[in-house]
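Only one chain is given next, in C-alpha cells, and it is the form predicted alone.
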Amino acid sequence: MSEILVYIQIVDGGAGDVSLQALACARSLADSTGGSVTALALGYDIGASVADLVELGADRLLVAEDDRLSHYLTGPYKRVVRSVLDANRFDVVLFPATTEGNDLAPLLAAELGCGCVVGCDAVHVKEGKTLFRRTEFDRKVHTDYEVTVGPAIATLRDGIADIPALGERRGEAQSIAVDLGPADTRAQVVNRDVVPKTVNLKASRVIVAAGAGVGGPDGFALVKDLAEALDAQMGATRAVVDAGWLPADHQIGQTGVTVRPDLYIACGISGAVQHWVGMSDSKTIVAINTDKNAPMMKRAHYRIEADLKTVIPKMIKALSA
C-alpha cells in the first residue's frame, strides 16, 4: 500500500497543468497498490480554485491559506510542507518538475534525510517497488531509480500523464494551520511583475519553430510567413528568444515549454538535447537544415537538406496554390 502526497502548485489562480498530471500519476499508482492520494495546495484565497482536486483523483485535499503565502517563497512554503510531512505518514511525495517543485523537493529531502529523484518521466511499480524513471544521455537511456530511504520524493516532468476529466470521486477537504516563525518570513516579495502570455503552445496542433540557423531577421521573417500560411503557432529555441525575435513564452525545451503537436517544423534548429526534450513527442517532425549531420536532421521523420531561404518560399507557394 502506498500513501502518496502530491504538491499542487498554484498557477494563474488555479492548479497548474503539471501538478494535475502528477495527481493523475499518483491516482494510477495508488490504484495499483491499494493506497490513497492526498493533495496539498498552498496560497491565499485558493479554496474555491482547487475544490475540483478530489474529483480529479485525490482522496483527501489539504489547503493551507494565509496572506503570507500569497507569493511563492522557499522559506514559508518549505515550512508548511514540512509540517504536513511531519504530521502524516507518506510513502511517496510527488512535486511538479517546475522551478517551484524542483526548489522544494531537494530541500525537503535533505532535511528529512531521504532520497529524491528530480525530473522523472514515469513512475511505475515492479515487484512491489516504486520506481522512478528518468530519460538520460540525450534521451538514449531509461534509468529506473528506487528510493531506499523514505519517504520517496520525486519531481515529475510535464507529460508524465494525461489530465483526467472530472469524475464522481468523493473525499475529504481540510484546512490546515499555517505556523510560521520570524525565520520563515525574513524574505519578502517587494514587487512582482508578470509578463502576460502571448501564446499557448501546449494547445497548438501545428508549430513552426525557429532556431539560430535562420541566420537573422530575414530568415526569421520567412519562418514567420510559413507559420502564418499554415495557421500555426511560432516556437523558438533559446537563441531566438535571447535575440529578442520572440517572447520567452514561445521558447520550447528544457528551460521552456514542452509541446506535443501533430506537426512540428524545425527551421534552422540543430536539435540540441535542451530543445529536443521539449518537442520530441511531436507526432510528425519535419526538419529544414543545411547540415545533414545536425541531431534534428537525424531524428526527424522528414528531412529537407537545403537553405530555408530557398525552401520556405516554395512551401508557401505550394500552400497558397
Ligand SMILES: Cc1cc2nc3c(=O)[nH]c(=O)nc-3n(C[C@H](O)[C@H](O)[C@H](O)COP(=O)(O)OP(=O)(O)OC[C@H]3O[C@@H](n4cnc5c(N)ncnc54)[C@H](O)[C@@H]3O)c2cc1C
Given for the second form:
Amino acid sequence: MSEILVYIQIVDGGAGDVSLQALACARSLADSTGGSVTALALGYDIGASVADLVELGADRLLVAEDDRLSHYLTGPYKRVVRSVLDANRFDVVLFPATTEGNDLAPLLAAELGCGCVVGCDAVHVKEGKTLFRRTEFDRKVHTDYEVTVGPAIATLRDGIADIPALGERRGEAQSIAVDLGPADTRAQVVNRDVVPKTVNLKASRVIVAAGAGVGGPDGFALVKDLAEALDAQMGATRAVVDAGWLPADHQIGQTGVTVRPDLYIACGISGAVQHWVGMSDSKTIVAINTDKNAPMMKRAHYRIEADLKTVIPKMIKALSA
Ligand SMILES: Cc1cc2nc3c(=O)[nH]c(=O)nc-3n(C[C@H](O)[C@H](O)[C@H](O)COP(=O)(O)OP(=O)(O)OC[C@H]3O[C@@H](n4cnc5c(N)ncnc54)[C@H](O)[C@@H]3O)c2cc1C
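Structure of the form predicted in complex with the ligand, please, following the form predicted alone?
Entire complex below, previous chain first.
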C-alpha cells in the first residue's frame, strides 16, 4: 500500500502538464497498491484553478496560498512542503522533473535523510517494491532504482503518463496554513519580466528544425521556407538559438522543450544527446545532413545525405507541384 504525495507546480496560473502527468502516474500506482494520492499545490490565489485536481486523480488536495508564495523561491516553498511531509506519512513523494521539482526534491531528501531519484521515465511495482526507472547513457541503458530509506522521493520527466480527462472522482480539498520564518525568506523576487511565448512546439504535429548546419541567413531562410511549405512550426538546436536566429522558446532538448510531433525534419543537426532527448519520441524523424556519420543520421527513420542548400529547394518545389 502506497500513500503518495504529488507536488503540483503552478504554471501560468494552473497546474502544469508535467505535474498532471505525475498525478496520473501516482493514481495508477495507488490503484495497483491500494493506496491513496494527495496533491499539494502552492501559490497565491490558485484555489479555483487547481480545484479539478481531485477529478484528475487526487483523493485529497492540499492548497497552500500566501502572497509570499506568488513566485517560486526555494526557501519558502521547501518550508511548506517540509511541513506537509512532517505532518503526514507518505511512502512516495513525486515531483515533476522541472527546474522547480529538481530543485526541491533533492533538498528535501537531504533534509529528511531519505533516498531520491531524479529524472525518472517510469515508476512500476515489482515483487512489492516500487521501482523508479531512469533512462541513462544516451538512452542506451534503462536502470531501475529502489529507494531503501523512505519516503521515496522522485522527480518524473515529461511524457511519464497521459493527462487523464476529468472524471467523476470526489475527494477532499483542504487549505493548509503557511508558517514561514526569517530563515525561509532570505531571498525575494523584486521584479519579474516574462518574455512572451512565440511558439507552442509541444502542440505542433510537424516540426522543421534548424541546426548549425544552416550555416547562415541563406540556409536558415531555406529551412524557414520548408517549414512554411509544410505548414509546420520551426524548432532549433541551442546553436541556432545562441546565434540569435530564433527565440529561445524554439529550442528543443535538455534545456529546451520536449516535443513528440508526428514528423520531425532535422536540417543540419548533428544529433547531440542534449538535443536528441528533446525530440527522440517523434513518430517519424527525417535527417538532412552532409555527414552520414552524424548521430542524427544514424538514428533517424529517413536519412538524406546531402547539402541542405541543394535538397531543401527541391523539397519545396516538390511540395508545391
Ligand atoms: C548542459 C547542456 C545543455 C544543452 N542543451 C541543449 C538543448 O536543450 N538543445 C540543443 O539543441 N543543444 C543543447 N546543448 C548543446 C548540444 O550539446 C550541441 O552543442 C547542439 O545541440 C549542437 O547543435 P547543432 O546540431 O545545431 O550543431 P552541430 O553539432 O555543429 O551540428 C551541425 C550539423 O550540421 C551538419 N551540416 C553542416 N553543413 C551542412 C549542410 N550544408 N547541409 C546539411 N548538413 C550540414 C554537420 O554535419 C553537423 O552534423 C546543450 C549542451 C550542454 C552542455
